[in-house]
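The chain below stands alone, shown as structure tokens; this is the form predicted alone.
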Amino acid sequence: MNSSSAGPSSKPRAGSSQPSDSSFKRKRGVFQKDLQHMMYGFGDDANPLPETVALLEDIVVEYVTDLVHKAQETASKRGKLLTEDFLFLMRKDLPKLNRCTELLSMNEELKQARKAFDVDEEKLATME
């Protein structure tokens, strides 16, 4: 792969509805762990060269900003963004929306167990 195809993909595109670079400024390295644990987990080194960490986290932000522009452009026909929004946008992509579709789901039975768990408390609280 060649490094100087790399570098005009990360600039926001002319005509596009993004703000640009100088127009906000987001906080670098907030996901340097989680992304070196998961290059770990995936083959890399367990200490991944800083600046390849660094070209990762920029790659996974701005395809999550793009995701979320696209998403809330889908939804401002209602005027409220939804989890259906974003599952939408992946429709074309199954592994994508299998994973999506299956943590959602972990995550409402996560919620209905700590539901669950909360109302046995405040029954053995109440019987002592």
Contents of the next structure:
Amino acid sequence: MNSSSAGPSSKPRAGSSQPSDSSFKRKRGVFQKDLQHMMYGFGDDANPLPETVALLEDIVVEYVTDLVHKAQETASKRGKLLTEDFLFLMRKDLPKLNRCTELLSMNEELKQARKAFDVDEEKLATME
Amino acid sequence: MKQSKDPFEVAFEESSPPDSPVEEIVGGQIEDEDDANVNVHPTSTPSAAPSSGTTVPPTAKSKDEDEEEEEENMDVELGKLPTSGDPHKMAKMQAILSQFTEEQMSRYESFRRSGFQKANMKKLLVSITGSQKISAPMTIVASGIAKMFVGELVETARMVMTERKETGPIRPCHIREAYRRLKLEGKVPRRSVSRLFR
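If the structure you just shared is the form predicted alone, then what does the corresponding form predicted in complex with the partner chain look like?
Let's see the whole complex now, leading with the same chain.
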């Protein structure tokens, strides 16, 4: 059984035995560009310090990791991890909860709109 | 979870040519947020917790409402689809937005348009859970939560800076202090299990 490929990178492949929270193979600066814009939007300087961005990235990754682990704890009874598990975790933090429900409903609306648009396109195509 | 009037579809049918919504949908994943006009009706989404029933401290609620109003009016501002939000709130937002200086406007634009790349967030979630089954809504929710968390950190760091009477770009020590304060407030999830083995 040759294990393959020299695939790109250091990213873990699906199903491979990776300890779920070590992520030492994570590249640095994955969120760097996004974080810079975000920090400016939230009140930092137009050019935030690189060490601040790096620290924020570490904090965010740790935050998401802990969040997912907690969600998995509630999801373990059900078996599958669902979006509702995240919403349950946010039950105490109302601004975040409202934002999540808003994002989810916007996503639904966009999906409906896209579907409607595809249907219209088909109609046009068949008409001509 | 049909809302009583679907503002996006109404606008879609009435005035906008077929091209523009598509461009906006296909073009930028970040832009998608600005396209759809959402009246947040907590009761209409099945997955939403009944947030309408809980009591909210007034300051937190008004801040949250402002964020939502800004979304609706940002769309009007950018000349996209018309909103059917509360006209008073819309008018207020319009009044505020029209008086922004250039610097404020660019900062606001960064605030609205910035976000985590869905692909990167999905990779991170996959690596954490070890499974491939991360649905798109899950990525969206995780990105939204993470963005708000960054916002809390940065704003708290700025508060720390004003307390210490410092200026300039935010330094790591401020972020660490902000993180410590958020932990005390309980806004950072902590794994309680590991404490058993200390």
